[in-house]
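One chain comes next, on its own, written as C-alpha cells: the form predicted alone.
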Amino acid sequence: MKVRVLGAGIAGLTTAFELAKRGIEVEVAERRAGPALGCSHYAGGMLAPWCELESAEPLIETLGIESMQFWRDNFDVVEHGTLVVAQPRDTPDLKRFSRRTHQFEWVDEQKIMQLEPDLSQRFNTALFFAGEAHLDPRLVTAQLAHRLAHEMNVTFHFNTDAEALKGAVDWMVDCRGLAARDALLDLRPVKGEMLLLRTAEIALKRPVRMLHPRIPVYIVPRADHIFMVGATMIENSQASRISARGVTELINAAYALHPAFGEAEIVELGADLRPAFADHLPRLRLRGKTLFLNGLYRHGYLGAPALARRAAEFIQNGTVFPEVMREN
C-alpha cells in the first residue's frame, strides 16, 4: 500500500509516522521549503489536556491523554506540569477555571515558592496540574522529520503542491490545514500571535497560564533563557499580520506575571492561522480515497498524534472512529 500525505505540519508528520510504522509506503508533499513551517512553527507545545477542559469538549481530553503518551514514548518531554495563576482581582476567574476542569490541586504561596520561586511573592494561590507536560515544537518537529526521512523511509517533496506529483497511490491523507478550505468549506481561521522573549532575570520550569480579562495568555519556558508568550483565540484571516495591540497585550500580560519581562529582549514575533470547525473539534472526513485530517484548532500537538493514529487505523483496517468521523 502507498499513501500520499499532503502537508508536513504536525498533523502531516504524525500521520506519516503512524502510517510508516505500520509498514505502509509514505510520501509527503509540502508546499513550503521544509517541515512544520506553518502554524506548527508558532505553537506553544503545551501538553495540557486538563487545562484545556476550561474551554474545550471532553474529546480534547481523550485525544490529549493519548497524544501525551505518544510524545513521552518517542521524544523529549518536560514533565513539570502546568501552573495557572491570576491577579488577586481575578480570583473569581481562577475559581471558574477550577470548576471546568480537574486533575489539579489548589496551591498556596508556600507551594508556589517550591514550584516557581520567582512567582511566590506575586501570587498567593494557584492551580497546579502536576500531570501535564510541555515540549519544544521546533525541536520535536525537526527530530520527527529526520526520523521519518532517515529511519522510516518516508519520502518528502518540499516546495511541491500535491498536483505536481505523479504516480498513483492507494490513499491520500489531506493535512493541509486552512489550505484545504477548497474542499472543507466550513473551516475557518483562528489566528495565533506569539513572541519569544529572552531574559535571565526570571526562571520558570513549566508553562504558566495567566488568566487575562481579554485574551488567554500562556508563557512557556524554552532553552537559553527564552520564553514563548502566546495567545491563540484571535479571529483574523490575515496570517502574517501582527497587530500592535496584540503584541502590546502579550507584553503587558507577561509584565503582569513578572516585571522582569518588561526588560526582556524581543527575539521573535510571529503569527499564523489555525484551522478550526465551528465547535473547535477535529475531524476525519472521507471523500472517495482521500481522508481529510483537519480542524485541530489550538490543539495541534495535543491532538495530532491521536488523530493520526485513528487515520492510520482507518486506512489499514477500515476501523471507524465515530467521535471524529462525523460530518457535523
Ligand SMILES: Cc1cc2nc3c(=O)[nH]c(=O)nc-3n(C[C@H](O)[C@H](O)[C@H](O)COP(=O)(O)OP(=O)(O)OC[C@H]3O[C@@H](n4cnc5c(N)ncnc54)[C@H](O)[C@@H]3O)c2cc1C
Second form
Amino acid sequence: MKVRVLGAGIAGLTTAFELAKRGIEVEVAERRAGPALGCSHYAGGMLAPWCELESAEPLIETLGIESMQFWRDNFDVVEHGTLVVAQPRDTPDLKRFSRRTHQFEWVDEQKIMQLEPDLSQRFNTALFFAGEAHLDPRLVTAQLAHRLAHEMNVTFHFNTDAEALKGAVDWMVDCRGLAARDALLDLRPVKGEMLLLRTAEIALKRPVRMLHPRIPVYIVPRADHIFMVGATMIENSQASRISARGVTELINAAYALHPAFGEAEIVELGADLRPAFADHLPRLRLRGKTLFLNGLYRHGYLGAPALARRAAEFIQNGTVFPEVMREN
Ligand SMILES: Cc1cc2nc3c(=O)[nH]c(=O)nc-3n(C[C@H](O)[C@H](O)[C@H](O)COP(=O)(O)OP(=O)(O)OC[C@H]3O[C@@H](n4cnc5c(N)ncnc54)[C@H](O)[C@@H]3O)c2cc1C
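Previous: the form predicted alone; requested now: the form predicted together with the named molecule:
Zooming out: every chain and molecule, the one shown earlier first.
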C-alpha cells in the first residue's frame, strides 16, 4: 500500500510516522523548504492535557494522555510538570481554574520556592500539575523528520505543492493545516502570537502559566536561556503577522511574572494562524480516498500523535473512531 501525506507540519510528520511504522510506503509533499515551518514552528511545546481542560473538552485530555506517551517513548520530553500562578489579587482566577481541571495540587510559598526558586516571594499560592510535560517543537520535529527519512524510508518532497505530485497512490492523508480550507469549509484561523526571549537572569524548570483577567500568559523554558512566551487568550484574526499590541501585552505579562524579563533580549517575534473547527476539537474526515487530519487548534503537539495513530489504523484496518470522525 502507498500513501501520500500532504503537509509536513506536526500532523503530517506524526501521520507519516504511524503509517511507516506499520510497513506502509509513505511519501510526503511539503510546499515549504523543510519540515514544520508552518504553524508547528511557533508552538510552545506544552504537553498539558489537564491545564487545557480549563477551556477544552474532555476529548483533549484523552488524546493528550495518549500523545504524551508517544512523545515519551520516542523523543526527549521534559517531565517537570506545569506551575499555574496568579497575582494575589487574581486568586479567584486560580480558584476558577482549579474547578475546571484536575490532576493538580495546591502549593504554598515554600513549595513554590522548591519548584521555581526565582518565583518565590512573588506568588504565595499556585497549582502544580506534576504529570504534565513539555518539549522543544523545533528540536523534536527536526528529529522526527530525520528519523522518517533515514530510518523509516519515508520520501520527502520539499518545495513541492501537493498538486504537483501526480503518481498513483492508494490513499492520501491531507495534513495541510489551514490551507485545507479549500476543502474543509468550516475550518477557520485562530491567531497565536509568541516571542522568544533570552535572559540568564532567571531560570525556570517547567512551563509557568500566569492567570490574568485580560492577558493570561505562559512561559516555556528552552535550552540556552531561551524562553518562549505566548498568550492563552483566544484571538480570531486572519492576519498572521504579530501586532504591536500583541508584543506589548506579551512583554508586559512576562515582566509581571518576573521583572528580569524586562531586561531580556528579544530573539524572535512570531505569529501564525492555528487551524480550528468551531468547537476547537480535531477531526479525521473522509472524502473518497483522502483522509483529512485537521483542526488541531492549540493542541498540535498534544493531539497529533493520537490522531495520527487513529488515521493509520483506519487506513490499514478500516477501524472507525467515532470520537474524532464525526462530520460536525
Ligand atoms: C503561538 C502558538 C503556540 C502554540 N503552542 C502550542 C503548545 O504549546 N502545544 C501544542 O500542542 N500546540 C501548540 N500550538 C498549536 C500547534 O502549533 C498547531 O496545532 C499545529 O502546529 C497544527 O499543525 P498542523 O500540522 O495541522 O499545521 P501546520 O503546522 O501549519 O502544517 C501544515 C503544513 O502543510 C503545508 N502545506 C500547506 N498547503 C500545502 C500544499 N498545497 N502542498 C504541500 N504542503 C502544504 C504547510 O507548509 C505546513 O508545513 C501553538 C500554536 C501557536 C501559533
